[in-house]
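First comes one chain, alone, set out as structure tokens in the form predicted on its own.
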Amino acid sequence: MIPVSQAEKTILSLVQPLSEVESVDLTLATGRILAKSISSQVDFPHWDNSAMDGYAVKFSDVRSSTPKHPITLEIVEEIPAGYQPQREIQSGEAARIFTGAIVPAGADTIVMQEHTQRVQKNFVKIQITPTAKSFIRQRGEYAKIGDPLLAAGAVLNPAEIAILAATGFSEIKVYCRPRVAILSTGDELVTPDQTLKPGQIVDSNQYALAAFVTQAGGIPIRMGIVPDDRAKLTAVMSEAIESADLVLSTGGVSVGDYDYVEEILAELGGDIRIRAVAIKPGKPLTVAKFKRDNNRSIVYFGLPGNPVSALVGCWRFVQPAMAKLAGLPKSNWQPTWIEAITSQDLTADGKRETYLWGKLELIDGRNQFSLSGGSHASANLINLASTNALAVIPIDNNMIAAGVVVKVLAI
């Protein structure tokens, strides 16, 4: 057995970020990581425009205004949003503008509605003496031609697609997402339609598996369940080594007479570099990696069949190793860790890094960990509902006692 950090080393070493690029439309790229820099194509605004409905003034004709004094100017023209200014504002003379509108040639401050008073028709009094220059937002105040806006490895969240359709991107490039195959073996498997028999389980692994893959901004590749035939179980392994950028399989590496992963990938040609962990749940991983004939390797991740081990897996190696791979920066390579104060102890042997999973909340203003009832057994995926956390207790120690600081893992 390796220690958890190791292995983590390990697997982050073997894999290489994807260097495909595809060009998206910018509607269908949230969640797409970029793969190049952006800069602005714009002036951001794109012209001096009003922060405020109110009236476009010179501040020379409005310096001197008080309420006992107003200062009354003629109205020479309207402006909406949207529309071209016609006049240029001579001394004297003011526009009613709305938020968002041009501000008019002459024009270098806005007066906000509140303080102002119209008077007839075509004449507004100024009532206070304004700040010159204010609530004019400056052609390119923002951003400028050129200026840059999104480093390559940002991900497009709403606020990312925002700034890319504000500076007149309708396409960009980003990478290509990670193709993942998942595979589940073992002869008591089937699937959810399938009325159990004595003996029988239910295959979670492979529907859980393709919701993390998804989720980590994958593509699942699901190739099923395969029985415990080594001829079978070789033909599908090489399949998913040849058509996908990373691979899962849960089951078949343990000690037991049917489990022939780790000799399949063996005699596949594969780099074992792991086969056991000390971590709890998860003992046995088996991580290989292989070089295919366009100089590409792909890492090979052989997860435990319970499925809580298995998702542990996931969240602890796995999501790591997608975050290189997908193309994001090094900083976000590393898993969340947040310090939090359990609600309850926590326990384990001892003997191997363990993760007891539960809900990690904000309570007055502090990150509190509260462990899901009922058995944490690794085969136990039903209290697994809700979990967003997993609280470690390091190698040789046995208990974390209720309102004590432990490391917690966010998932």
Second form
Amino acid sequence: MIPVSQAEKTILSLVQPLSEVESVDLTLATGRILAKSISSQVDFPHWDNSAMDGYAVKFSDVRSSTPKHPITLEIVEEIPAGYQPQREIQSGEAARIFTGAIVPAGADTIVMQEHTQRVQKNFVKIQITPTAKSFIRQRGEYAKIGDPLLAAGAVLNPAEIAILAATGFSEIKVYCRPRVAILSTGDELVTPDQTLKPGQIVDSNQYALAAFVTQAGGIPIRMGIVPDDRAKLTAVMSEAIESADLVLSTGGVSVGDYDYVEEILAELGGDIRIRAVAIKPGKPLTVAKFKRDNNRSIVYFGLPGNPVSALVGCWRFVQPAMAKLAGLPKSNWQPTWIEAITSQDLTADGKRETYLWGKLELIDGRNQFSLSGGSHASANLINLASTNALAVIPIDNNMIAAGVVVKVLAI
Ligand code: AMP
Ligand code: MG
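For comparison with the form predicted on its own, provide the form predicted together with ligand AMP.
Let's see the whole complex now, leading with the same chain.
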């Protein structure tokens, strides 16, 4: 049995990032990971343009203008957004201009509409002393052609998508999503549409793990239920190892008579690197590495069958593996850790690093963790609903008292 931190290190050392890249339309790129660094294809903004509705003027004309002694200019053109100005502003002239419109040649300053007064039809009084060059967004002020915009490994969230669109990208190269095979082992398992016969239970892990993989940016390949039968299990496991980028199986990794996963991994040539981890729930975790042709290796996770153990294993160990596999930079591999004040006593037996599920909330400006009510047994998935965090009690600790800070893994 190895400590959690050592298991995490071993797992990360086994995973190789995928190198396959695909082009996707920007409209389909949300959440994807940029495969190549991107530089701006344009100056942004693309033109000197007005940041206000107002008047484009020559600063030298209005530098001595004051509210008491406003200077009057003749309006020679109206420039809405999207139009090319037709005239160069001369001394004594102004152009009516709107936000985003191109600043006309000859003008170097915008005066806000609120600081002007229109007189007759074609004249405007400047009722303040403007600041030179004010309210002009200069061409290339935010990014120049060739400036680096986004590094490889960047996750494409709404802001990154906006940057790419604004600087001329409609298609983008991203890493292919990891294909993750999911199989559930156990003679007792059936699909949710079936009526349960004595002793049967629904294979909820298949669905939970597929949802986890999707959220983690992977493509779940659902390989279904495999009975506790050596030959059948060997066939499905070897197909998964051959075809996927990562394999997750649940069940069959404890010490029961029908727990075959570890033996089969060894028979299939797997290098078994983890057999048990000092974590609760989820001790019987098996991790093996397989060499495939073209020098690639793939990692197999044999997760415990108990539904909570399986999910805790995913959140604690599979998530970092998927982050690395998917092409995220090292700084994004770790799960999100937060410090919170626990609102109840948290207890553990001290023999393993213990994960208790509950709710993390910001209350009166402080992070607070409250335990889910009911049993924290690894078979009870019911009170996992609506939890968003796991509080961690380190090994050799029996209690974290209410009011004390606890380390929490956000899920
Ligand atoms: P095992 O690790 O195979 O000994 O299974 C441990 C416990 O988890 C048993 O009570 C199983 O019935 C249950 N279990 C195993 N696989 C699944 C699954 N796919 N979905 C829900 N429960 C499962
Ligand atoms: Mg089983």
